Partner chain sequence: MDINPILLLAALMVASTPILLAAIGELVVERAGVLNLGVEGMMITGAVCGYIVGHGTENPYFGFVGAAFAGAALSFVFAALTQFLLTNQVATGLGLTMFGLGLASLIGQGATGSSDLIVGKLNLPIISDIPVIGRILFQHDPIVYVSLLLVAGTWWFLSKSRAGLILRAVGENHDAAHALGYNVRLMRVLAILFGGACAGLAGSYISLVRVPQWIDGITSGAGWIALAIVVFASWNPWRLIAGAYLFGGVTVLQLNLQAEGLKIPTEYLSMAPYLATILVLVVIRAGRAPGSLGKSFHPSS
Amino acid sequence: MREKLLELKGLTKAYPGVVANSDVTFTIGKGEIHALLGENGAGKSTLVKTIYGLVKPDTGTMLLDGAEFRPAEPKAARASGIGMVFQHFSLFDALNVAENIALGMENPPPFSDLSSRIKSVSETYGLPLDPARIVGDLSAGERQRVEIIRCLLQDPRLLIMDEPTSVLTPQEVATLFDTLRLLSSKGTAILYISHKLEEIRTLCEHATILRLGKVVGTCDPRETSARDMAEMMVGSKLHTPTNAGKKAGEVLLELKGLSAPAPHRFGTALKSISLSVRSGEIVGIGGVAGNGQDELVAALSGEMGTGAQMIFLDGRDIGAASPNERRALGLCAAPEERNGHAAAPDMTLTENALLTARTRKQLTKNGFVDWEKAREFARDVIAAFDVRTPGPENAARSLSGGNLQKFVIGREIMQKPRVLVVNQPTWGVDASAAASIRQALLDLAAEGAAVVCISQDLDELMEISDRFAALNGGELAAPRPTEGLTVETIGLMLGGAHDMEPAHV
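Now the structure: this chain alone, the form being predicted alone.
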């Protein structure tokens, strides 16, 4: 038994229409790597925000090293030894590593001293980082190192990590796990939130499961299967997507030498991408974050201009068409960044439904919005994709990340597009919701749509894709049938060695 570090006793937090946490009680030991599991909307985010001083509980207490702990703000939590690495990085691209880290410190030392400390800590924990590098030039994995080092410089007793591997390569995940194990061996406790249950089984020694705001179970992940943990989270049997009834037909989307300059200094140029996608087909595109995924989605959706004779829908050149014109023709898209790009945070779900479905769902007439029809469409999306929210008049920002993701993906799928382009469709959603989204994509293809699924989740792409292509530095390899592909071959493709087989390396 580990010595207690943090005790949560009867924590309850309610918001209008929903109880986010209800009588949550559990303990985290010193040096323990403890998983916090639960489906989207289970209350995980509210709970860790309470520990970090961003949320004040209605009732209940916390004890840190046996003393009452009730941080009024994150500054107080950090002073008590609580560090947190959020799922969404809070970094400034135009500043260097040391400047970004200084911004997150209460009393940063002189830059020369800070740079020395960054180098020392990064080397100690196997996270090499150059303090002078501009953050905009860093990979997603390197950016996460900045966030982690910023926490480690403050000698945390508890480090909270929210979906830390969602944008990392397998090699970067292995490095992160080595770092977390080293921290654990030195007495730092880790509270680890992830929907990647095999990672939980590899890393964590204890798990607490939340459902609808309540603790519904605990387990040792090392002795519990991923499926069993997923079923504890949802309280029912887990659905496995079935890939049946799909048949490739005519070419619906064709790219011919699609090229475009990087939209900004830290973007990626697209370089002569050619691809054909047929009705009834899902083409999976994999790649490490920052290799042109966002730019490809923007070019296909019409957000980013391209030249003529590069993008064809049903044989028609749509290079000059606006996003709304493309939607009217049947091309819908869902970008990776859900809060602020795919959805307007301060708008209601009804208003967000209207933003992209206005044309295909005929939500306006003679220049006027049919609000009841828009609300009904939003309600349909909420019901079909099990979006946990009191109703369609709630603001997008009130939803958990996973529930907003379900709403965004559902909004596009339920418009019945002829072509759907989606980036990271199951990012940050629980196992049950991920299975439902994947099944919806398979069903859409079975109904005759062409689907382009861009994802960093290779298991996802292998599960639903008919063909797979790797995106590297803005270049797309020739697609290959997914059946028969090995992890080794995919790894080579992601690294740019598109024509190589593992046996030849």
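Switch from the form predicted alone to the form predicted in complex with its partner chain and give that structure.
Only one chain is given; partner chains and other molecules are left out.
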């Protein structure tokens, strides 16, 4: 047993209408990598915010090194040696790395000293970073390094990491894990929140599982299977998506030499992509983010204009059709970024449902919105996809990331499209919800739809797709049947993209 660092005793926090944490008790040892597991909305975020001083518990106490610990604000928590890396980065785009780091410190040294300290810490932990760069220009992995270094500079005893790998490439994940193991060996405890159970199995030595705000179990993730952990989180048997062994029918969507210039400075040009997707089939497209995924979705959904004779639906050229015309013809799409792209954050779920489902669900009558029908449709999506929200009149912004993801994917699937294009359908979604989204995609295909699933999660693609193709630098390799492919061969298919090798975790 490790020496106790932080003890939580009976923490309870209720919000109007929902108990976020109920009598949560567990202990984190010194230098321990401790996983906190739970579905979306299980109360993990509230709990770590309590430890970090952003939320005050209604009842319960915390002991740090045996002494009572009651941080009134993050400053106090930081002073006691608690560091936190946020799920949504708490960085300032217009400021440079050193300024961002200084903002997270209580008594930052002068900038010249700070820069040299940043350099030395980044070398110690293998996190290369230039203090003078503007944060807005950094990649997701580099931005995370800024947050981590910000915490490390204060010699934390406990580092809280909320979904740190959801935006990282596999290679970046491997680097991060090396850093975390090094930290742990130097005595820093880590409280690690993630939905990726395989990651937790390789990294963590202890796990506490939350369900509906309560601790429902603990385990040693090194000796527990991902499936068992997922079932503890859900509280019931985990349903594995089943492929109903359907037959591929006629070609519904066909791309013939689809080319398009990069839509903006940081975009990727699409280079002569050819692909045909049949009825009843799921084609999985893998590749590291930024290789043309967003552009491909935009070209297919109609958001980005393309030339004639490139995109065919039922043999008909739809290159010039608007997104709504495409929906009318049966092609729906769900882009990746849920806040601001797939959903309008400040509008209600009903309004968001109306935005894409107007045509196919006939939610307007004579040019007027049929609110009753729109609300009903939103309610159906919420019920069918188990979206945790008080109701369809809540703003999209108020939902947690995973729940909103379920809503935007469900909204498209419930329209019964003939062709569905999804990008990262289970991003940030917990294991059981991800399984149900995958099942819904499989069911849709079984009913005769053609599905294009773009994802960075290779396991997901292996699980649901019939054929797999790699997207690399805007070029799509010829798809191959998924049966018989292994993650290793896929890694090779991504030719040159050695990043895609599964992180050796």
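Numbering follows the first chain given and starts at 1. In this text, rigid core is short for the largest set of C-alphas that superpose within 1.5 Å between two forms. Given the structure is predicted, the values throughout are model-derived calculations rather than measurements.
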**Prompt:** Rigid core fitted, is the C-alpha displacement of Q405 between the two forms 2 Å or more?
**Reply:** no
**Asked** Relative to the superposed rigid core, does the CA atom of R338 travel 2 Å or more between the two forms?
**Response** no
**Asked** Is K75 one of the residues whose Cα moves 2 Å or more between the two forms, with the core superposed?
**Response** yes
